[in-house]
Amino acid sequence: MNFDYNEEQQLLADSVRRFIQKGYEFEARKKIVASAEGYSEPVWKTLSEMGLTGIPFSPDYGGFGGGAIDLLSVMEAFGEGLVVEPFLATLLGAQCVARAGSDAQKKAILPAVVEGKLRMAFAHTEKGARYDLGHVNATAKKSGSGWTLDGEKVVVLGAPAAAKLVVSAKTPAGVSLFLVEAKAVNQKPYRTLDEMRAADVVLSSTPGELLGSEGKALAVVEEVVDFATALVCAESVGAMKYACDSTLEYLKTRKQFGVPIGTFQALQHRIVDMYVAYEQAKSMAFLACSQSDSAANAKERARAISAAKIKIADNARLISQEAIQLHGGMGMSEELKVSHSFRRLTMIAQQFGDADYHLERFASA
C-alpha cells in the first residue's frame, strides 16, 4: 500500500495546514473554545468554502465525490490543530442522509451541507449501550402521515451547534432513522473532557421524517460509524504528529546538570518509541480510510478498521502519556498545547469503541 498523498491530497493538506497555523494558532482556539457556542461562525464559513464540507458527498449535490482516504489529509491536520468545529458532526449526519435518504431527502439536506449552511449531528448511543451499535431503546411510532418519537440519546457530538439530527429509533419493522429539527427536542448541552461540545437529548413525542426505508438503518449506521471511526484514527495521527514534535523540542531546549535533556540516552530511546508508534499509526490511518471506500464487504470493513481502531487506541495512550511525562509537571497545564493533546487522544481511544471493544469485534468478524 502507497501511503503517500498524492498531489490533490498534499495540496489540500497543505491549505488546511497554512489555514490552522495562520488563523487557528492556539491562543485563537482557547478563545473559541471559551465561547458560549464553543465553536467559530467564521472557522466553519472557510472550512466551507475551502470545501472540505464537500469532500465526501456525490457531485450531484455540489460534493467532490471523495470518501474517507480523501478526508484522511484533512483530519490529520484537524488533529494537530485540534480542531473542534463541529466537522465529524455534520459528516456523520449528513452521511446517514447520503447513504439511506430518499432523492428528495438527499436534494433537500445535502447541498446545504456540502455549501456549509446546514450543520447536522447523529444522535444514536443511549445509556448502557458500551458501543454496540444494536443497542436502540427509543421508539418512533406512526403519527397521522408522520412518526413521533419518544427517548433520550446521549453524548450527541455536535447537537448544540445542529439545526438537523439525525436519530435512531425502533420501530415494528426494526431500527429505523429519522430527521428531526433540532430545536423540536430537549437539550442538555457539556463541554466534554476534549474540549468538544456535546449534548444529551431528550425525545417526548417529537416529530420526525423517516429516514430512508423502515427497520433497515442497521446496517446503515455500522457503516456511517466505520466511516467516522477511519476519520478519527486520521485526526489521531494529527494529534500524535504534534505531540511527538513538541516532546522533541522540549527535550532539545530543556537543560538539567547544563546540558538538554535529549542527549539523555533514556530519553532518546523513549523519544524513539513515540516516534515508532507515530508511524505505526498512520499507517493504519490509512488501511482504515481506504478500507471504509473500498472493502468488498461489511465484514471485511468491520475487520480492517478495527484492526485500526485497536493499534490506534494503544499508541494514543502510549504517545499522549510519554509527552506529558516527558515535558514533566508542566505537561497537564492550561498553557501547554500538549495537555489538549493529550486529552483528544484520550477521547479517540474510545470514541465509537475502545481497544477492547474492537478486539472483539475483529475476533468475531
The other form holds:
Amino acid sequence: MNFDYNEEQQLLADSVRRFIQKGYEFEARKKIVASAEGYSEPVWKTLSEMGLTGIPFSPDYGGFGGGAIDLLSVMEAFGEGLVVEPFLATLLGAQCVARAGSDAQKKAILPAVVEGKLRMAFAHTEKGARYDLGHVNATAKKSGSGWTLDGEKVVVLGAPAAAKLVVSAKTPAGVSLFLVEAKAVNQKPYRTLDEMRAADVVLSSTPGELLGSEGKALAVVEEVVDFATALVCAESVGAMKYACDSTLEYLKTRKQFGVPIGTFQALQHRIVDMYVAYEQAKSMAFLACSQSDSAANAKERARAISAAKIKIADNARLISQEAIQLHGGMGMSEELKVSHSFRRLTMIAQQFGDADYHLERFASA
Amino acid sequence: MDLNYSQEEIAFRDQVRGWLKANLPADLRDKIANYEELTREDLIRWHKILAKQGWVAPSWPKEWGGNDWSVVQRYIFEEECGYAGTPPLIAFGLSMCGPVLLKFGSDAQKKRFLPRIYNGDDFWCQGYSEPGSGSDLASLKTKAVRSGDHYLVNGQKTWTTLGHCADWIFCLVRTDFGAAKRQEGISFLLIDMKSPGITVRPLILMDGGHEVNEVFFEDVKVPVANLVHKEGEGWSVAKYLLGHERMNTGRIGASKRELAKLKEFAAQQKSGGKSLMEDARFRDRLSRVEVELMALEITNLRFLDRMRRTGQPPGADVSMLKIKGTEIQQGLTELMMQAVGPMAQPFKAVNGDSGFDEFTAAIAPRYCNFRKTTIYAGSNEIQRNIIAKMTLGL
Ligand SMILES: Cc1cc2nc3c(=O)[nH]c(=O)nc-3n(C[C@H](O)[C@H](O)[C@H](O)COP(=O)(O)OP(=O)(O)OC[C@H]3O[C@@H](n4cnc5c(N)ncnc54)[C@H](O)[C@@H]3O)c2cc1C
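Next, report the structure of the form predicted together with its partner chain; the form predicted alone has already been given.
Every component of the complex follows; first up is the chain already shown.
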C-alpha cells in the first residue's frame, strides 16, 4: 500500500497547482469565460508545455505513457481552479483514437494532441439517450472510399474549440467511431451551466473516416467514458476542496451576534460532515483512477468506476449545497467563486451518469 | 375528527378555482409554467387584476378593501393561486408594509399609502438586511439622524429583492446610538426610492438572474412624517411582522403544481425504451417528496385549525412550515434536475441562436436559484433556533 505520489507525480502536482493558483485565479477565469472562445489559447499552450496534454498517450507519439492515476493531481487542481479549458473533451476524443485507431491514425493525430496543436471532442450522446451509451441513432454509410454520416449529437463538450471530432454512428456491423472535421458539421455553440462550451452537432452527409474497425466501438466507448468518469471524479475532489475550504474560512471570519458563525455548534457539525464527505470522495476518486488503469476486466472496472461515481454524485451534491447554505446570502451571489463551484459540482454529479444510473450499473456488473 | 374542508370551504375553493381559471391571462400562466422571468409589468398587471376583483388584500380590514375571509379561506385562496400558477403577489407592500401601517401607522400615513398599495400604484421593497447584518438583524448600522422636520439617512442595505423595480422602500434604521440594548434605538422609515442620494446596484445571483440589489443611502432626506410608530420602536414593528407571517409559508399549492409538472416531464424522459416514471429508483425518490408534501399539507391544516379555534397567532409553527416547505421546494427542483439529465447542461447561447430547448435549459438555473429559499426570510437554521427557543424552551 502506498497512497503517496511518486516524485515525478508530486512535482507535476505541485507545478500544476502553482500554475492554476497564479495563472487561473478567479478574476482571470472570469475573463476567459466571458471571452468569445470561452477558453484561453495561452493557457492551453502552457498546459501542453507542462506536458499535460501528453500524459495519457504512449511515448511512441510523444506522450508520457501514463494513465488516469497520473492525471489525478492535474484534475484535482483543475477542479480547485474551476478550469474551463477543453482539456477533458480533448482527452475524450484523443483517447478514442489511442484505443481504437489504426497506427496510421494514431500517428496522424496523437502527436498533434500531445503538442497542444490539436483539440478534439467526442460526439456521442443523442437526444433521448440519457446515460445509455448504447443509444446511437446516427448512421454512417459507405461512399466511395470513405463514409458519410447523418444524425444529431447533443451537448458535445468542447466541440466549439475542437478541430476534429470523434463521432459514433451505426453501420450495418454495429456502432462504429468516425473521425470528422469539426468544420464539416453544423454546430450551435452555447455555454453550459458550469461555464464550459458545448454544442449540439448536426451531421448531414458529412464525410467521416472510420476509426479502427467497423462495428466494434461500444466496448471502446465504455472504456473511454469510464476513463473520463474517473477524471471527473478526480476533478470533483478539487472542486469539493475549494467549496469546503472557502466555507471553513467563511465560518471563521463572518460574524453575526458578535461572534464568528463558526462558533455555532449547529454549523460546526455541518462543516464536519462536509469534510467527511470530501475525504470519502477523495478515496473513491483514487479507486476510480487506479482501477480505470489497471482493472483486470471490464466488469471489475465498471464496478469500481460506478461505485466512485455514486459516492461522488451524492457528496458533490451535499458539499455544494451546504457550502451555499453556510455562506448565507453571499453564497447565492455570482460574485463569489463558491457559487461557481456549486455549478460545476452540480454538473459533475450528473456527468457520465447520475447516482441512480451508476447504482444500477454497480449492482448489475 | 374530520380532515376535510367543510361544504362551505369547498364551495369557496371551487369559486376561487373557477375564477382563476377564467381570469389568469394565458400569457402570464405560460410564462410561469415555462420558468420564464417575470417583468415588473407582469407583476403589476396581475396585482391590478386581483385588486379589481377585490381579492388583493384579503386580510386587511374591510374599510381598506379586505374581505372578511376566515384564516382558512385566506389559506385556500393563496394555495389555489399557487396551484393555478399565478404570478406571485409581491409581499412587501400587501403583506408587510400594509399590515404595519394598519397596526402602527398614523391616519395620514394610512390614507396616503394604503390605497396605493392596494391598487398596485406603488411598488414596495424591503430594506432590512445589510452587509454586516443578516441573521443578526438587530446589529444593523444604517443610520438616520434627525435634523428639523427630516432625517438624514446614511448607510447600505443589501439583498433588496426587486429594489430596482420599487417606488418605495421600508427600512429599519438606527436612530439612537447610545441605547442600552441593540434592539432599542431602531426605527421604521418609509423612503421614496426617487430621493436624491439613493443608488441601486444590481447583485447578480448564481443563476445569472437579477432579482436582488444593493441600495446605498448617502445623505438621503426623509421627512419625519415617514416615520412609522415611535422613534426607537422599530424593532417592535419588525417583531409584529414576524408574528404576522402568513400561513402559506409552506407554499403547498405551488409545490403541488411542480409535482404534477415533474411527473409529466419525467414520463416523457425515456431511456432504453422505458420512461423515467417506470424507473423504481426515480419513482421512490419522487414518492418520498410527494409524501412529505402530503404530511406538510395536513400539518398546515392542523395548525390552521388550531389558529382558527384559539385566535392565537401561529408563532413558531410558521418556522416549521417554512423549513419543510422550502425543503420540499428544493427537493422538487432536485428531481427536475435528475429528470432532465444530460440536457441540464445548456445554459446560455453564444451567438444569440441557442438551438436548445428553453424550458429544459431553465431547469438547472432554477435548481440553483431555489437554494435561496432556505436562506432568505429567516434562514432555516434561524427557524430551527426559533423552534428550539420558543416551542421547546431550550
Ligand atoms: C435571494 C434573496 C433575497 C433576499 N431578499 C431580501 C429583501 O428583500 N430584503 C431584505 O432585507 N433581505 C433580503 N434577503 C436577505 C436575507 O434575509 C439574508 O440573506 C438572511 O437573513 C441571512 O443573512 P446573511 O445572508 O447575512 O447570512 P448570515 O446571517 O451571515 O448567515 C450565514 C450562515 O450562518 C447561519 N447562522 C447565522 N446565525 C446562526 C445561528 N445563530 N445559529 C446557527 N446558524 C446561524 C445562517 O443560517 C447561514 O447558514 C434576501 C436574501 C436572498 C438570498
